[in-house]
Number of protein chains: 2
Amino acid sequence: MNIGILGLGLIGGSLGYDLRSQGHHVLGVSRRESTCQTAVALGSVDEASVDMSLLAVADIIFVCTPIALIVPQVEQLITHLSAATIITDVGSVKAPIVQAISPLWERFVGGHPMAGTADSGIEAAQKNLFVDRPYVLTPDATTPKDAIAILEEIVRSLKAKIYHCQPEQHDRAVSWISHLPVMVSAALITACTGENDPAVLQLAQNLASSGFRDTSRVGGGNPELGVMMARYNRQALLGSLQQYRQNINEFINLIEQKDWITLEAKLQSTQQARPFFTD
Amino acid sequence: MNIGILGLGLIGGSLGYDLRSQGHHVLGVSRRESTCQTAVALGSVDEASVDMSLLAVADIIFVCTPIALIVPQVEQLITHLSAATIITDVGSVKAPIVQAISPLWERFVGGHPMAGTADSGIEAAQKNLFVDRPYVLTPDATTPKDAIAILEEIVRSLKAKIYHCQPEQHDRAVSWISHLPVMVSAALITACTGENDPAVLQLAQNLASSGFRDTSRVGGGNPELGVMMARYNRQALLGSLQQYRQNINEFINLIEQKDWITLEAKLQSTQQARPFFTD
């Protein structure tokens, strides 16, 4: 099958070694000349190119360029391609990935490859990176099932663990487990920092260790990414910021009222409920 | 030195190993008679009883029971003492143990090994348990200079690394870096299982990986040992909280304004912030 990948970073970048692995013939469209040539030498592509009408003879092509980049970067896409081209994408918000795509192009099926690493860009690309991943498709009842079908196929041939469901559902289960996580650990280092007593904040940042360091990990992360999330999920991520919030209330009412028992009660169901996500 | 140890749990035990290695006579008191012999079969204390009254001939007493037991027991443990006897003690917070003991002994340190693991109990003891972890020490103007010399050098012995400080300080430190940590975690947790529609919890629970894994650590926790940290840390943690939150709603406000400058600003000062803490 001729595979189209649009962005080579780490996303494309590694797409494209699993799927050159499965004898696909892989054909990449960077920005940049440089990462073109790049992606070619490491192997990754077998050509590439700043052209996107490099990609009019791909059977289905994955498109893995920074979010905000998606919609404008399909827009120009399809004025190259026929229409029998499948394509896909890997953007990590769907709904309103799929509610701008849907309407230009009937065979577009959303995805969401649940991988990645601290690094980015072509040079982090790696091999097998998606083995036992999550990986979820956002088709509507609209969506061709032979587009499915074939998205499906190559996404088994990568090892990843599919899951279907509708883009909010996504979105809302995005929320949750990674968006919210992400500022949650971030006011809790805003909070720390505000300290206003130097001896004090000396002191927490002598004595922190474990606990604080990897609840406070994702609130340290890329910062920009940190914004995407919460510019392309905006609604998700507010109603569990509410609901968080809410919870937070209630943990500060509890000890505020020395209502032990119930504190107890509502540490011993997170201790029960953690392992449903961890395990 | 003849060294006591009231209590022999982790800490305790730990303490044990460590202290005999370095020539002292170790002498244990625990409630148990089954835990007197264990420690005393595993090595980690030379003689052990149930009663008090061994601990007589000791120089220095380490408390290293539960929180909630450190006064009571020391309230019967000086009957038994001479004037001279250093008391100190392990508890994770100090200032209603120190309040509370201060008018009681005049040789009694506070202090605070922060050093521990998921385990308990005297079998999960171990040496060298204190290598450089924190050790922090909360004497005031009137503790006897001769007895923080006695006590530091012992800390010295076991390569802890001592921190000295107000009780107050001490309580709201490891509010900021330890308890607050526990409550922002559980209530991440609890918020999510919060989400009313089952196939998005369940499509977060298969989704979560290690963002969320590290984020909702402690939050899963001993439910005990997170209320012990509610109760005795109680004003210091709600300080905490309600900067938290403050925080959290200041998140809030910023995505409710779609004001990504200030986002990015926030995240990027979080970003900066986080290896003062954990570098």
The other form holds:
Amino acid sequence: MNIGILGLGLIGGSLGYDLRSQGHHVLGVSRRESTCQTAVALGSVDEASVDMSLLAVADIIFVCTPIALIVPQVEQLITHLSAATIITDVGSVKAPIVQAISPLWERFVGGHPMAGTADSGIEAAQKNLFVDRPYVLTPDATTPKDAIAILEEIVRSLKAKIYHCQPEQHDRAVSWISHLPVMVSAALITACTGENDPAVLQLAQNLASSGFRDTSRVGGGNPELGVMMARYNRQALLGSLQQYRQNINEFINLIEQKDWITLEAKLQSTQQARPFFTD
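Next block, the form predicted alone, ref. the form predicted in complex with another copy of the chain:
What follows is just the one chain, with no partners and no other molecules.
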């Protein structure tokens, strides 16, 4: 197939590597000519351009731009396409994207590969990024079945795990396990850097090990992505943050009251619950 990738960053570049390795002809489009040249040199795409018309021959196009650019970029893109072309995106928020694009393009299938690293850009792209990772598809009742089937076939070839859900369900779910952790992690880093004794702050930095590294990782990631999560999944994220705040307050109260028995019961409960999210 001719497969187009609009946006040659971590996700777009990684898709290119895997799809090319399966014999597809991959066409890439980026805003920067330097990114296009790098993508071709690295072997992520066969051809690349800053001109969207390159994607006119694509059978399916993955839109891998930042969330804020997905809809406006698709509005420009569709002027170059035939009606048979399938468009999908990789945005981490689905409801506003699906609501905006579905009326514009019949053969649109919302998507979200749950994969990535703290790094960004074409240089961060890697092979086999999607292996054993969840890949969510959010078609609606009007999405053509053949378009869904073709995208499913490609996702399976990436060795990813396919999940189907409604866009709104997706956004509520990721607010808990993706967007909330970013904000909590960022708050943790902010709280630690607020230590007003320089000697204690330096000691904390020297002593920080895997526990802090793991819990602070996503809060130290791409700021633009964090803002986009909050902006486009605002209601679901606010609900998650408010519930989290209630739980934090409960832990504060237990410690203030020296209620060690209830605190231990809480921690036993979280110990038992964690494997359901991580295994």
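Keep in mind the model is a prediction, meaning the values are calculated, not measured. Positions refer to the first chain, counted from 1.
Engineer: Test your reading of the motion between these two forms: two rigid parts, one hinge. Which of Ile150, Val174, Gly111, Arg231 is at it?
Structural biologist: Among Ile150, Val174, Gly111, Arg231, only Val174 lies at a hinge between these two forms.
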